[in-house]
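Next up: a single chain in structure tokens, the form predicted on its own.
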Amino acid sequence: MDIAFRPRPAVAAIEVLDLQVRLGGNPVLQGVRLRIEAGRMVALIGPNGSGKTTLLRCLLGLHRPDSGSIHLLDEGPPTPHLLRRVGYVPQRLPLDPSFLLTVREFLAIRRPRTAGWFWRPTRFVDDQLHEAVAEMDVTRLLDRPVAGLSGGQLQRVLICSSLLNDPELLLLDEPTAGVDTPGEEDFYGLIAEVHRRRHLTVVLVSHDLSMVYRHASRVYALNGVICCEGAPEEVMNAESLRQAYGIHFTPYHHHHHHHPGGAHGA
């Protein structure tokens, strides 16, 4: 008797089932179901207040959901041990001007072998940080005070910091916050290159629909629940976007051009 071959389902980097979260008595996430395959670069889109940052905080174990389950990296719920394999870049890192650490020192305390940077030779610290520093092109910033960086420079350093411990999963909450418009496309291209080179799973929260269309392999539209999901060309249409953003949202139109920077959102 022949047994039909059934391919094994791809390993899930993130699996969320019936997640419910209330903040201040108000429902924010209402039965969210989500499965993200390992190795993908996916985008999470939705209007302000739709629960995107709350969902990321639940994945990071920073907020405990009222009900539902989260399973990370095919292992289990977010625990301190498991979260060592997860990198995270917040929207913003508010810094007091009196924050005196240089970029080198800030990065060094994030890596166990260089956490004692104050008694380590600078050359040793730089050798340990070299791969991520070169990858994110922050070598020239190492001696600069973190508090004195521009928005774009700081975001670049934060992504570098998130890569230091070789994560398998990278969560980015609007990584171009504070980046000037001309630099946004290069920034997303850099993230896409990190994904390609490291073969890690990337979850990107973004309002920039043209960049989502260009770089994500799958899109999830969230507005309290997952309204729709699929390949960018399936989700980025008027009906799907109205489901996520509401009736007054102007739909995204993708235009094909044959030169760099040719995708624009309406």
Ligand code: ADP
Given for the second form:
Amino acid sequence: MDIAFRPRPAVAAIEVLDLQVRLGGNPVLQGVRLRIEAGRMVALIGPNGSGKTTLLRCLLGLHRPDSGSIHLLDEGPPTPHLLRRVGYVPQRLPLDPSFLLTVREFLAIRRPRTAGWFWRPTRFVDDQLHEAVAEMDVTRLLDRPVAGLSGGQLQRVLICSSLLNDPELLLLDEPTAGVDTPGEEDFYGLIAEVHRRRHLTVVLVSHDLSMVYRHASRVYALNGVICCEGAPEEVMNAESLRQAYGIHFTPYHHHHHHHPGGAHGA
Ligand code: ADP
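Moving on from the form predicted on its own, kindly provide the form predicted together with the named molecule as a structure.
Time for the whole complex; same chain goes first.
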């Protein structure tokens, strides 16, 4: 046997081993094992209460697991230094209407070079932000107050802001939670474009497989543990998924019209 023909194992963007988290005395994550290869666009799904947010918080170093390990970007646990290479897009940003920043200002404070935008000409700021702004198609929104944006516009601004630091791993928490149904197709199209162009790893966290399966190359179904993983079609039809989630989790095929409410509603 020629050892040179052995395929090299792909680098993992996320590697989680036996992660356990208890909250308020209840086991929430009960030994999660997860390996996501670098460069993929994958989905992490599970019904409400299955531990998605808790897992995300652990990945982002915001919650310390009771036991188990997390290894990010083939480097180590989620330290603040390593997390600079990770982008996060939250479900929603609770904004007070009195939040006065314009989109330009909101984006500028995210970058060290433009953080002092007060003293910089608009032109300088726009040059610095240009790439991510053009990519997420928010150029026309730069002068608008962030608080006045629609759900879809705000999501694009949040993704744009997460791209400013050139992340290698992008975590999106229920990315269409604040977007009305007609906007969802465009939204995933945009993320897929970003993924293709930047060759980064994208993890879409969603309660609804039907929303993400067209773009994810692999799906991980969470229910305290990863109860099922594979190609979207496989996971959708998996008996183990039906058993774990019960009959209410019946992802439907994604056509041009949408089933009102979906499996769990939004
Ligand atoms: P998901 O994001 O999939 O909806 P979460 O990770 O938010 O799931 O929650 C998983 C479970 O942990 C839920 O049953 C929730 O009620 C419980 N939980 C979340 N936060 C806390 C907390 N601070 N104290 C006690 N239980 C919690």
